[in-house]
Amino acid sequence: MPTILFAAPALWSEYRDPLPAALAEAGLSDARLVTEADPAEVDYIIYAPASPLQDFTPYSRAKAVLNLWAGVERIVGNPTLTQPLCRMVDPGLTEGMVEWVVGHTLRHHLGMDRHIVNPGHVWDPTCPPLARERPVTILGMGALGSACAAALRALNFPVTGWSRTAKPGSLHGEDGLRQALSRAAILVTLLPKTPETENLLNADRLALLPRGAVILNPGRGALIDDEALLAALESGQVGQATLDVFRVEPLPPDHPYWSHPKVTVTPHIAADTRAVTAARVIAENIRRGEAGEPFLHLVDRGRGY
């Protein structure tokens, strides 16, 4: 009977019911799920970055730390963390991200803003091109990026994917990044935050985009050099940016993104972990740990995700 420490007290109310149900579905109804425990008795730690648990040293028996968030940048560098770390890949989160990306891609593709916000009542019968004439580039072809690419391709958008490492059907490396950016009428950023991806979209790389390109960033705020993006918006190099993530959240009231006419701010709502589906992911990983099977979504410490 494994002892499972739920070390994310702020989220306990969301998981109090779904998690025992998921454990029972996975054949782990005898598991001991607790919010406090002697570290020497803990077999698995369910974790979120805001957890008060920051020193993993006493948890020498723990077989894995199971993160409730997709992002692990706030835990992966913890020097006391020697246990295997698994990130959250939640089907509900993926569905939400696909809906946000497809929705805002269609919004910009169809030019919806000029009809929804039209204070001058201008009759503009300009017809947009078909989706097959509007190239989309996705930076980051993991689970989220691949799902978004599939949905956009189903609508006939030509999608170019770029990944930091070689993946079938995607560009990679610096040369590949330059090619991917040069094709992007709409650019979607879905990369994790690592030292290599911070400020990936700097002034030089923004200059590679076709003039007037649209940027959608539901990935990480640090992927974009904010000053470079504001300059590119002012010059017209970037036509519009819809941003869901920021270096500081909530976005400070005086940040220029709020008032910029070419920026749409959404308050980190592109995707969220759903407790019911996430609980099943956690339960399956615990089942695997108890059966001696490989964990799902194991973090590569060297790559940082």
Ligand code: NDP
The other form holds:
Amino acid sequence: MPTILFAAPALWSEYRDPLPAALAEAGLSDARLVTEADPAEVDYIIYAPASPLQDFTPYSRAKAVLNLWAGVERIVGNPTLTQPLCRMVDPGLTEGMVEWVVGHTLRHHLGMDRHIVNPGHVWDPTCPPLARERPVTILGMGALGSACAAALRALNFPVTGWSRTAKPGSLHGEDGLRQALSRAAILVTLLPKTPETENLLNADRLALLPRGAVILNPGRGALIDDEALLAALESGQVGQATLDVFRVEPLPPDHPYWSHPKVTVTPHIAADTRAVTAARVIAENIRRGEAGEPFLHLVDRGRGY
Ligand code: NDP
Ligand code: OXD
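Return one more block: the form predicted in complex with the ligand, after the form predicted on its own shown previously.
Below, the chain from earlier opens the complete complex, with every other chain and molecule after it.
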């Protein structure tokens, strides 16, 4: 009978019903799901970045830490964490991200803003091009990037993907990045925050985009050099940026992004972990841990994601 510590108190009300149901579905109805426990008795820790639990040292018997977030940058470098760390790959979260990315891509592709905000009642019959004429580049072709690519391709957008390792049909490496940026009418960043990806979109790389390209960043704020982006928006090199994530969240009230006419701020809502589907992912990993099978979605600490 494993003891599972739910160490994300702010989320307990969302998970208190779905988790026992998912554990039962996974054949773990006898598991002990608790919100407080003697660390020496804990077999699994369910964690979120705002968890008060930050010192994992006393959890000497824990077989895994199961993160409720896809991004792990706030835990992966914790020096007290010696247990395996699994990140969240949740079908509900993925669905949400696909909707956000497709929605904001279509907004820019169709030029919706011109008609939604049209105080002069201008009759401008300019028709947008077809999706097949609007190349989209996605940086990061993991769980989320590849799902967004599939949805955009289904709408006929020509999608170029770029990731760290070689994958069929997508680019990698510095040359690959140059190619991917140079063809991006719309650029979507779905990379994790790691030492390698921080400030990836600096002034030199923004200069590689076609003039007037649109940037959608639901990845992490640190992927973009904010000063460089503001300068590129000013010069017209970047036409619009829709940003969901920021170096400091909530975005400070005096941050220039709030009032910039070419920036749309969304408050880190691109995709939320959904309790019912995420609980099944957690339960499956606990089942695997109990059966001695490899965990799903293990984080590589060296890589940082
Ligand atoms: P994955 O780990 O599945 O995918 C990450 C992708 O990034 C992989 O394709 C990986 O390449 C690529 N990558 C990592 N490092 C590099 C690098 N140095 N150079 C090039 N490519 C790199 O993550 P997810 O798709 O699940 O999530 C991506 C990110 O989305 C999360 O880390 C998080 O920051 C963000 N996120 C934001 C949310 C929001 O609401 N705004 C919600 C959820 C997630 P490879 O495939 O070769 O390993
Ligand atoms: C996540 C996020 O990483 O919500 O899950 O950003």
